[in-house]
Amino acid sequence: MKLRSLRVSILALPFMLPLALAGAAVASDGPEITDELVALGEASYARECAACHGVEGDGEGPAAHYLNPRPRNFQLAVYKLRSTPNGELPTKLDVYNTITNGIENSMMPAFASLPENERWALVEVIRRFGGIEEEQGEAITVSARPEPTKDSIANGMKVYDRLDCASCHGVEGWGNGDSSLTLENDAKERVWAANLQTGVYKGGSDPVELYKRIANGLDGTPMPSYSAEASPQEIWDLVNYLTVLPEQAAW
């Protein structure tokens, strides 16, 4: 059978699609900066992230040879994980949610079972790295998901052609794509497009979340954005399709 008629098979597999659900919300922007606020980060960056990311927050810790791609450098204040625009800086918020959550696949762990202040504490050190001091970006609106149905994941199929994901991705959705062989991110590393095949997202599979890394993009990545080159409406029938794609694995 063509890979082509694979991705035609998609339209006929039962739509008894779950939701990812969220984690619980946090909805302020941390606790109010003062020193004290600042020395707990402090002494927990030195105690969890300098080993990777450096004193500095350069990127240069004493693991950071060890890891590929190599952990963030925190002085260019460049982030992957973001509800704001592509180029944008992103929320406290942003930043919270990645602390706690970590990156699927890299080898950024999660640290939910940090107290929330401490993680709060931890925003503040890894913004003053990059020079930000109260500035934040504005996280884009996004509507609320259409029902994924067979023309939803349809046309979402036709974005995926039009924005030619494949070049990356594959036809498939394999992380096999042409260029995928020659992708480096902004530090002239190697590094891969992800395989749609497996469910599993830097962002997390969060309908929501995938919607933002195809909106935003990750900077510093080539994932673009593609906000001016997509509807809200053609976005989310991307998501509705990109979400029956490990259902098709399995199947």
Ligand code: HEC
Given for the second form:
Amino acid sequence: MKLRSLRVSILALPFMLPLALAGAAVASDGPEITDELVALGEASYARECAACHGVEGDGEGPAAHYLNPRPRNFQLAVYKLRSTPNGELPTKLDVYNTITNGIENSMMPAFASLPENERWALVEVIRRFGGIEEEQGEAITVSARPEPTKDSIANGMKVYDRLDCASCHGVEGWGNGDSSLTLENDAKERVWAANLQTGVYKGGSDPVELYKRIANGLDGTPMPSYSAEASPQEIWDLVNYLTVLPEQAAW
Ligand code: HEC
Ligand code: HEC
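Having gone through the form predicted on its own, I am curious about the other one (the form predicted in complex with heme C (HEC)); can you provide its structure?
Below is the whole assembly, all chains and molecules, this chain first.
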């Protein structure tokens, strides 16, 4: 069977998708910043992070040269994984979540085993590298996820076509669109559009996270923000469509 027809026939399936438990993360700014906490963070950073992100947070640790994508340069204060609009700083909680969960499809490890206090201390230290200890962005409001009905998924597929996601991600979402052959990030490294058929995402596969990636974009990369071009309903339809792609791949 041709892939194109698989893509269409999935719309005829009965759906048993788990409903997202939206908004499970509790909003928090972490503990009060004291000299002690910063000292804890600095020691932890030197031990756990500097080999990749560099002693000064410039992304030039000894291991950096072997990695693609390279470790983030915190001095630039540009973050991919945000709940805040395009071009804005992340919230402290965004950075905390990244440290806790790591980044799939990259060499960024998960540090869930470190005590919570120490993870918040690390948030503070890497924000200081970028000179943003006083500032953080404001998270967008994400409405409740509508049911992934056949109609919603079918509309998601239409929105995917209308917004030309295919130019980078490919018609079927395999990450093989024409533009994907030439993409670069802000640091002029060669990057590729994500393969949307794997169901593995840098910011996690929780539908609420996928919504934020599409609405807010991934700063520093060619992945644009679509909050101006698509309504919240349309972004949810896109998310609902994306969540069935990996099932299609499994066939
Ligand atoms: C083995 C190498 C390695 C180590 C060790 C490491 N990182 Fe990373 N980190 C990476 C890479 C690679 C990326 C970029 C991933 C990407 O862009 O997809 C990254 C990205 C990040 C980001 C960027 C998130 C965003 O939204 O753009 C943060 C924050 C971060 N790391 C924090 C840390 C902290 C804190 C530590 C230590 C506790 C640490 N990292 C240790 C490799 C590493
Ligand atoms: C100009 C090229 C381009 C276009 C157009 C584009 N993307 Fe992307 N997209 C990317 C790149 C590049 C990445 C990977 C960024 C990275 O991880 O460094 C990405 C990543 C993603 C991710 C993965 C997020 C994660 O957490 O890993 C999703 C989901 C996504 N895009 C959905 C879409 C959707 C939906 C559209 C259309 C509405 C779209 N993209 C349009 C280039 C593009």
